Amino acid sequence: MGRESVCTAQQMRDQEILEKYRPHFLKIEYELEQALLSKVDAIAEIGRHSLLGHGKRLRPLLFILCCNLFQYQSQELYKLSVVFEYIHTASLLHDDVLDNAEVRRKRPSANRLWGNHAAVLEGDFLYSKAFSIAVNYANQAFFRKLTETTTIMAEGQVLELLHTRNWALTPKTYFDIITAKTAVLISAACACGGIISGASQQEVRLLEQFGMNMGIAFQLMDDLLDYISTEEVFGKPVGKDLREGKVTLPLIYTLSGISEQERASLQSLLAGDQLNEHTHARIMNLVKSNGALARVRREAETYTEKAAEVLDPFPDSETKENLLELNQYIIHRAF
């Protein structure tokens, strides 16, 4: 079976898993659109393009499920859930400006259509909206977790920027970056589900750890898929990180596993601001052929195993099974 057929089959399995959460997704989508209302029509237009009809909605779904873990019900839950998608999308808008990205979620990026200034301002609007919703519907502990999270995310963005084209990046710094940029928001979505539900401090800590491990696995798989997927499946160009000078774990492991002479040769080719097509193809093929991708996948599996173990103290329930299923979905997804 060819790679395209494998991807298509996995996409179908992904859809089957996510379909059971359709009632949640419909309510999340409704609240996402409601919160986009603005006196400035362009804000709603850019927001609808960036937010609606695309994305996995993993963060708001995890928040809802973590609330359900404690049988907590409230009319405001779905309103609150969109906070995490707004923050996530705001970070993507800013990220795309920094990366000069042209495609996001299988469609032209906002900065490509409306320009960098508009994309940055839209991101600012979504951040502001997220905090406005939190102030109106959440408690102080929830709001505190949100402010801590967005501060760490900003630090992660700066750290990644500082290490652009640092071909000697260490695994430790790489994990510092992905923890701050990606995992901390998934962790916060889970923790806030416990916080708003009145869970104990220990239970909130467990949900925080569950989300953190799951979030690290999620980003490891994203970085792996950037080498093996296709633009049609992945929703953005593959090999994008390498072109932008982002050093991810597959490349780190590849460079550490070759001879010093070959590494020096590659690093001299990588030294410029732009990669030519020949060099890009050569490095992509090298990463695919030396075992680095299998090593990254094993690490991702290790993090999902850690996440699953963290849920052991919680009593068995349908919601717990849902969380464990999504945890596995993270490492088997096609996009």
Contents of the next structure:
Amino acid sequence: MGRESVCTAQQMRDQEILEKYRPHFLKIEYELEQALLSKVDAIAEIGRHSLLGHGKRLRPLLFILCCNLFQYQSQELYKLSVVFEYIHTASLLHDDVLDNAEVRRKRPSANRLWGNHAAVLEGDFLYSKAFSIAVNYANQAFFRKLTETTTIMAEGQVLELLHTRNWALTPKTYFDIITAKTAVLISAACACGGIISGASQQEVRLLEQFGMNMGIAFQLMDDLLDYISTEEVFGKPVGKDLREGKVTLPLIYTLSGISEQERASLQSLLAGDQLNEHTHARIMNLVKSNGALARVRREAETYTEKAAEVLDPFPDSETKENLLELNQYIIHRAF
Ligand code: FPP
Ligand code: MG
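Taking the form predicted alone as the starting point, write out the structure of the form predicted together with farnesyl diphosphate.
Up next: the whole complex, starting with the chain shown before.
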């Protein structure tokens, strides 16, 4: 089977899984749009562009499913679920400014269309909106979890910034970065589902761990897909991490798996200020051909397995099956 038909089959599987949650997505989309209203038209316009129509809505969905696990019902559930998508999108708006990114969710990025200032301020708006929704509809424990989470995300992003073009980055620091910048928010969406549903501390802890492991697998796959996907499928340019000087696990494993002589030659290629297209292509090919990607995929699978094990103590139910299925989707997704 050719590469393109593999992608198409994968995309179809992604769509099938996501189709199943359509009733949830419709309610999430509705709430996302409601909270975007602003008396400043540009806020709603940039917000709509950045938020609506695209995006997997993984975080709100996980929150809803974790509430369903305890049969928790509330009028405000979907309203509250968008808190996680708002924080996620705010962080992407800021991230795209930091990364000077041009494409996000298959569209030109907000910073490209409206400039850095507007993109940062839109992120601030969404971020504040998320907290005002939480203040109105959530309890203190939920709110505490949220503020702890965004603090760690900012720390993770700064840590990543400090290690830009650090070609000697260790796996330990890499995992610290991805846990903080990505996994904690996915973990918080799951934990907050338990918190708002009145779950026990132990149950909340399990959901937190489930989301954390799943979130690490998610970022590992994101970093892997940056080496092997295509812009059309992935919704953002590929090979971008290397171009941005972002050292991720595929490159770390490549550097650790080659001879000292090869490493020295690769490091001298990387030492230049700007990677030219030829050098970029050469390093991309090296990463793709030395077994590093298979190692990263195995690592992601291990985190997915850990996440699934964490759910063992919960009694079998359709919702638990859904959570396990989404957990699997993370490592098979094409985008
Ligand atoms: C995308 O990573 C970025 C994140 C997952 C987190 C960004 C976090 C912040 C900007 C700090 C916290 C900000 C707020 C508002 C809480 P990536 O660059 O690896 O992914 P990409 O390829 O999709 O850009
Ligand atoms: Mg980025």
